[in-house]
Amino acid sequence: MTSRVSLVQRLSALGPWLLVLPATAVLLFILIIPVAGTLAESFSNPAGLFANYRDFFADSYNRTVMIRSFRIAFLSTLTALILGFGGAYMIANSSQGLKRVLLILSVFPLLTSVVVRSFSFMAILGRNGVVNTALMKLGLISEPMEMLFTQGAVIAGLAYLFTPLMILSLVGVLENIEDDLYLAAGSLGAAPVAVFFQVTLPLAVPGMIVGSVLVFTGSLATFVTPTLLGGEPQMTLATLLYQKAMISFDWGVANTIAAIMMGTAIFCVVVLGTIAGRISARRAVH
């Protein structure tokens, strides 16, 4: 009887682990093993452990592409942060009914394909697109401007692509700011602008950091939008990786690029997560 009770207790203790075992196995085979294999391949050059990385950074074209990728990801994140903060602030301060409508509208682009959204930007920024047509009718330009296949087009497309993620990251944070803080600041004579910069903005920093991590890593890794809106002149790390893997079949460089992108994403998450943690800890102390 005692042994049977002990067996039941052991099975009960293993129950939670058995429940997560299928998901863990799937995660292991579709994510961890491929990522580990990619990292291992990037260090497998017979010429040396870091030969692939040395060759990659020795090429000035690769360095230019990498710097351009980081610049595009940073500017896309900044643009999405500005647009997303404005949208999230408006949603957080709307009535309950209007808030639902605005939230649905803000996440609606996420329900459509990235290819469709990028093609829509090609129609907007093309020589006969909406922007050029409007500027010519207003008499601001005499002939269509070249907006496609520029860095600005890629940044605009990525900002449009990822701004909904920034909005979703910020709405909850802004909604949780207590009204008493606004009332206290107002009663002390703070102007609305001062309240925004001294109350709203500091308290929204954790949401801004989370949204920035999502947008920056997404902008760095996305492939479709830079390909359609930037083309060859605006080559990024993601498009270079595709070119090396699927066209040149240079898997050594492709694995190295993938490892650099993963390392950058992990670095951003760790650094910004640390900053967010310190801000939260400092706020808890005060």
Second form
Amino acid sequence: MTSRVSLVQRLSALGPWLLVLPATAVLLFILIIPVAGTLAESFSNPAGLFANYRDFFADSYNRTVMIRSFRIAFLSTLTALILGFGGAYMIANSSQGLKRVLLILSVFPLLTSVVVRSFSFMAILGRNGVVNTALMKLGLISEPMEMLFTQGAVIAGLAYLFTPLMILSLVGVLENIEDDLYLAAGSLGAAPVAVFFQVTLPLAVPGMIVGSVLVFTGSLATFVTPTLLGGEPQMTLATLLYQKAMISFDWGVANTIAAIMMGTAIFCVVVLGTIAGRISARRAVH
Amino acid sequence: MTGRRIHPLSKLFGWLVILFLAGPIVIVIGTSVSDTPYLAFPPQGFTLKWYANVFNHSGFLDTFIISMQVAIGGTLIALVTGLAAAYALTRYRMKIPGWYGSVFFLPFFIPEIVFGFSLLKTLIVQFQLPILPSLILGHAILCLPYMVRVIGASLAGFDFSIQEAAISLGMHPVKAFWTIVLPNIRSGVIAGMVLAFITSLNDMAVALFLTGPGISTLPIEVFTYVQQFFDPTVSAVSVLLMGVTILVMMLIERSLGLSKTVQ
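Right, the form predicted alone is done; let's see the coordinates for the form predicted in complex with its partner chain.
To see the whole picture, the full complex is given below, headed by that same chain.
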């Protein structure tokens, strides 16, 4: 009898773990093991541990694609940061009712498909697009400009894709800056511009870092936007990965690209995330 | 809090950002009713023929049905596993270490295209799993973080002593969960399902690698269509997709409040 009771007790002590087990198993078998497999395979070239990487970087085309991807991701992060800050700053300082409307307006694109959002930029930047039509009606240009399949188009499309994420990362941070700080700064004689640069901006840094990590890793990993807005001339790591995996079936190179993308994402999340955490923690102590 | 005063120039910039975010959607809606075979904005004339085109192109309907199956399947798997995990993580905070909860956010940090490619190699090539179940499992992973997060947030506000009182009065723990806990976190469960559903419905990265001959999802079909024909039919599909999203957003708004869900 006593042994049975203890068995029941032991089972119920396991209860919490039994409840997280199904989710953990799904995550382990469908996400962690497959992705870890891809990482491992990127090192499994018989010619040596780093042979895949050596081959990848030996090809000047690959290097060009990689540098272009990082440049596009960096520039779209910068654009999203500037736009997102502007949007979040206004939303955070709006009255409650307006805040709700503006937040819904800026988050709505996030809930539509990436294909739809990239397509909308084709409609804007295309030969018969909104920008060309407007410029020609105004008489500023006589022939439509070729704006699609340029790096600018990809950057604009990615900035559009990710600015809502930046706004979400920043609105909370900017809202939480206490009114007292502004009052104090103002009463000590700081001009509004000085208050912005010496109070608002430094306090928003952790939110800016978190948002930038999301936008940078997202921009690097997005396939649809560079394909539709950039095409072949603007090949990025994500589009090259797809091409190697699904068109030329060169899985060695695809594994390597996947591992490079994973490494970049881990680096951004861990390093920049830690910096953001440290800054917030230091603020909390003071 | 009422609004703080900000510089008129930063207000203007803020409005331009909102315009940048909302403008493209207005343009897509405009081009979808334009009576021209190419995308025109402002629309010239008015027609609904592009919407009729959507329903006449069998690819869109067929893939919509598959997308719905995948979204429902993925959401349900994520719901069952995620609800149990969220419950255990909040209820037994003392027994399960805090870092364990963040494991379920891994899908947010792994580049989706890497995930899709890895799934192709394991589920399809290695284990020879058919496409439909592979897609459902892949989407379940994409949905899981939303479930754990949103349901976890509503469980955090639940007073577990009510459930304990019922159990101590003799109610079976499982019945106590169904009749006491679940009704109290209903809005969180609905919000989690809705977010998961939208995520699955919009996914490209996983479907890109897992779809094959005969089985494709709606976003992939739209993507393929855009590359072949650049006409207002895509605008019409986009508007219809947005309609579904708005419907679903209204559901979240009614059950939980959007601002709570997204922050």
